[in-house]
Amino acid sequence: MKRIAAIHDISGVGKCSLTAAIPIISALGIEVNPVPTAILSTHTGDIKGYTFRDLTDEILPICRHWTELGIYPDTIYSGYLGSRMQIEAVKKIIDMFSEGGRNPFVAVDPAMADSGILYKGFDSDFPGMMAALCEKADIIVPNITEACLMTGTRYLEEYGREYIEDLTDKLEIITGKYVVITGVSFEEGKTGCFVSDKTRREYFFTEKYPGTYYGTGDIFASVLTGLMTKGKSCFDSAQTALKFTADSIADTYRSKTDPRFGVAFEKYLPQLTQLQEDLQ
C-alpha cells in the first residue's frame, strides 16, 4: 500500500485540510499519515470565535520517529503553512524523507492568499518563502492569486491566457515537474485548472455555482495528489479531482447548507474508491 505524509492543520468543522485529506487519499487505498501542523475547531473563514493550538514543535519529532520505525512516505503533501518555520520544517522532512536515496514524490499546495489578497497574518515576505518551498516540490498546486505572489506578477481580476501560461511560465523556473493553477475562468459560469508538465499544457473547466465553498483547494489537491501517488497522469488527475470537487460544490449548493461549515464531498468517495480499484 502506498503511503502519504500529509502536512496540514486539522478543523474539527469546515471539511478542510486534514478532515479533507484522510478520507479522501484513503478512498484512493493509500495510507495517510497525517502530520498536523496545528488543531483548530473550525476553519477560520468567515467564522469568529473558533479555537486554535499551534503545533509547529511537534511537527519534526513526528516526522524522526516515523524513520525510526523504518516509515517512510512514498508521498509528501503539504498544504497551509501558517508560519516560516512551519515552511522550514517541511523542508526537513523532504530532506529527511530522501534520505539514503529515497525519492519521495512531493506535493505543495501553497495555500497563503486568494483573491488577490494574502491571508491575514502572513507579510510580505511570506510568498518568497513558499516560493521556496516549492522548489523542493514534483508538483505545486497554486492558485491565480499565489501564483502572482510567488511570481511577483501584477494580480489581475480579467485575464486571457497568455496571463496564467505566462504565470506558468514563471512558476515552472522555480520548480519541478508540473504545475495545476487552480481557479481559472474565462468566462462566466465556468471555472477550473490550467496543467503543464513543461512538455504538454491543457486547461480544464466545469461549471460554477455561485457562492463561497471553503476547503475546494484542499480537496481538489488530496485527489490530484493520491492520484498521481498511484501512478496517474496529472492531466487525468486534475480532470478527476476537477469534477469530484465540482461534483462535491454542486450538491452543496442545490442542498442549501451553509457553506461555511464544508462541501458535500462524502456521498462521492465512493466513486474514488471504485477509480482506485480500477487502478489496481
Ligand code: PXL
Contents of the next structure:
Amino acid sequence: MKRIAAIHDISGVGKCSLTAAIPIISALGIEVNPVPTAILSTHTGDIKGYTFRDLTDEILPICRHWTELGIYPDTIYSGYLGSRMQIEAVKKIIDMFSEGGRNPFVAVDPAMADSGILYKGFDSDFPGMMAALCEKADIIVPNITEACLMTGTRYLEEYGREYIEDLTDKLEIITGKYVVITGVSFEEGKTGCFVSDKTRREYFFTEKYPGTYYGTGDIFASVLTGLMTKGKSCFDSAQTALKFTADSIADTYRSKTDPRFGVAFEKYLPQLTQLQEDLQ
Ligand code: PXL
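Next up, the form predicted in complex with this ligand in place of the form predicted on its own?
Every chain and every other molecule in the complex is listed next, the one we just looked at coming first.
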C-alpha cells in the first residue's frame, strides 16, 4: 500500500486540511500518516473565536521517529502552514524522507490566500517563503491569488487565458514538474483548473455555485495528490479531483447548510473510490 505523509493542521470543524485529507486519501486506498502542524477548533476563514494550539515543535520529532522505524512515505503532501518556522520544518522533512537516495513525490498546496488577499495571520513576506518551499515540490496547487503572490504578479478579478498561462510560465520556473492552478473562471457560472506538466497544458471546467466554500482547495488537492501517488496522470487526476469537489459543493449548495462549516464530501467518497478504479 502506498503511504502519504500529510502535513497540515487539524481544524475540528470546517472539513479542511487533515479532516479532508485523511478520509479522502484513505478512500483512495492509500495509508495517510498525518503530521498535525496545529490544532484549531475551526478553520480561520470568516469564523471568530477559534482556538489554536501550535505544534511546530512536534513536526520534526514525529517524522524522525518514523524514519527510525524504517517508515518513509511515497509522497509528502503539505497544505496550510501557520508560520515561517513550519515552512522551514517541511523543507527539512523533505530532506529527511529523501535520505538514502529515496525520491518521494512532493506535493505542495501553498494554502495562504484567496480572492486577492492573504489569510488572517500571514504577513507580506510569507508568499516568498512559500515560493521557496514550492522549489522543492514536484507539483504545486495554488489558486490564482497564491500564484500571483508567489510570482509578484498583480491580482486581477477578470482575466483571460493569457494571464493564466503567463502565471503558469512563471510558476514553472520556480517549481518541479507539475503546476495546477485552481479557481480559474472565464465565464459566469463556470469554474475549473489549468493543468500543466511542462509538455502539455489543459483546462478543465465545471459548474460554479454562488458563495464561498471553505476547504474545497484542500479537498481538490487531496484527491489530486492521492491519485498521482497511485501513478495516474496529472490530467486524469485533476479532472477527477474537480468532479469530486464539484459534486460535494453542489450538494452543499442544494442543502443550504452554512458553507463556512465545509462541504458534504463524505457522501461522495464511495464514488471517488469507484472513479479511481475506472481510471487507467
Ligand atoms: O483550507 C485552508 C485552511 C486550512 N487550515 C486553516 C485555515 C484554512 C483556510 O482558511 O484557516 C486553519
